[in-house]
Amino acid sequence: MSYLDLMPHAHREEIGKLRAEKEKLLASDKKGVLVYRKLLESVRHLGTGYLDFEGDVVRIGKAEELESGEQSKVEKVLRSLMPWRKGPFSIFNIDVDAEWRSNRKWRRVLPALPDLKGKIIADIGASNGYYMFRMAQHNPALVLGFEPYLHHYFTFRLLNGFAGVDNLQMKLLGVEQISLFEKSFDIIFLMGIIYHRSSPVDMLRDIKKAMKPGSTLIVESQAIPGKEPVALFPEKRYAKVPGTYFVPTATCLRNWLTRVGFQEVEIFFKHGMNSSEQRKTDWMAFESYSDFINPDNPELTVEGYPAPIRVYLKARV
């Protein structure tokens, strides 16, 4: 199944133009694109018959499948795609320890999931596809990753170039395009995205348009502690991130979903953050969680705002 099969006829012309723009970009010799494309081309002949998406580590390939010198070549390509934000992965027995221990998030989400078998799924802000590979274990009809950033897009292209999983597709699309897929998805994942949007309620309305009757939305978000239905709007940055807008309480986020018209809205998990879940590694050498928190008071960010917690909600259309 192609993602274009999901498009209502009314939007196919618009998405066709967008697709042509993206294909032109990906075929261009712009430095950013060309570097990524050459990396992929250097190992495009490699593939594997070994896939394991069931455990915490997404495992693609074994070292013994490679000829002499190929593993070091693969590692060089993988390191050229640093920083690795989501993981962990094992690629031909090369362990990629990403910044986020995304396996913990997936374990929290798993008990709340409906059956994924045969479903059409969207992963908004899919990054390098870690969660898409975990979904593949459940035999969905299609998982479409919405990912506007070239770095993440090409990282997924590399990984699935090795893995060859046909029902996983990623496109250079953002949440801005989700409403073009009217009534298309059985399940939508929106994890780690909503606080980066300046109009979160409008975004939720667009997402709802893309969902079939009876479908499920899974939302995971940064949040602030408290029971009041309020959201923090930082003056400049929150935890050193300038692209953070509304950071809600769990109650506030639940109310956004309810006001948009979602049904059966449930807060099914909350937890505090710490530097064992998000941290610097050999594969992500930049600042991470411990650098964002006040060293004298772990309940505050470096700006003096309440330190983040993470919240998980489930809702239905």
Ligand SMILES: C[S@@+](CC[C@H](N)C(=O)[O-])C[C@H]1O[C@@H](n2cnc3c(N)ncnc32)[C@H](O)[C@@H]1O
Second form
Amino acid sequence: MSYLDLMPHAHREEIGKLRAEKEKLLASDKKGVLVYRKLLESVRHLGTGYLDFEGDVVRIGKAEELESGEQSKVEKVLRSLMPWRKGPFSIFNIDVDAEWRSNRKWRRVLPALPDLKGKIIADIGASNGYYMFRMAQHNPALVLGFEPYLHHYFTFRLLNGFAGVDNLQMKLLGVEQISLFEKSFDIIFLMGIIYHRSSPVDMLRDIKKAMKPGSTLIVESQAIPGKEPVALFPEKRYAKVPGTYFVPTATCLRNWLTRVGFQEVEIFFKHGMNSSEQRKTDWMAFESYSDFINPDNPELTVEGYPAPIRVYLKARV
Ligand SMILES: C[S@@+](CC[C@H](N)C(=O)[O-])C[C@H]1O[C@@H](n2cnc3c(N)ncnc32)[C@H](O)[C@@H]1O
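Give me the form predicted in complex with this ligand now, not the form predicted alone.
Entire complex below, previous chain first.
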């Protein structure tokens, strides 16, 4: 059975064409693909019946399930997939301390969620699937991760190759393709994405098309502090990140959602950022939050813009 059988209004023909293109890419011997395929093949024989997605750490496998020498082989593969941006994970008792403590975001989102049991869910910009695993705990019918980057896609494939959770699937697709999944989802997560899009309002319109009547959207975003409904548009970079376009205030983001036609739009959480939530670790060796902020004034980015806060909104169709 294809996951599309759960989505009677999805544009099957166009999705089928895209799927064929991606399958061709994934089966090709292009350098960027081959490296990942070889890594995954080296540990393909390993699996586990031990899964724990309830706590802050996503736990897949226990060391005692492995034969001698296999744990260091797994660690080598995991290290080859650095930088680890989202986590934490424990894979056969190897602790992967990622740059982001994503468990904190999940704890903030959880109380605002409808029951996920039996639901069809999209996680847009799913990265390595940390949140997808946390959703699996609630027995959804399907979580479809949209993730266009090979690195994240293969990292998820590795993790779910060990875990074997059938109702979690990731596709090499971006938010650009979401409207092909017409009226398909009960819940859509859009976390850490909107400020990376040059046309955020158009993106929200596309997302709305993919939602079933009565469904829920969860949006989490970087934001600037303030009550005015305005967005910052950086000249080049914001907090050193070049692909940042509009960084809204919470009310600006609420107005975007309302103007697109979402109902019951609610800002349910806001918090300041700090370097205990996003930091350099043994599994992510590059610059992180503390390098993005003015060392003499934590209220400003290195470019002199207001430092980011994070905001959480919920809306319904
Ligand atoms: C800032 S991260 C956020 C990850 C995660 N959703 C979270 O909240 O922690 C942005 C993610 O979006 C992915 N991404 C980049 N371009 C995208 C696109 N066009 N459509 C969907 N996701 C995209 C990136 O690869 C990355 O995994």
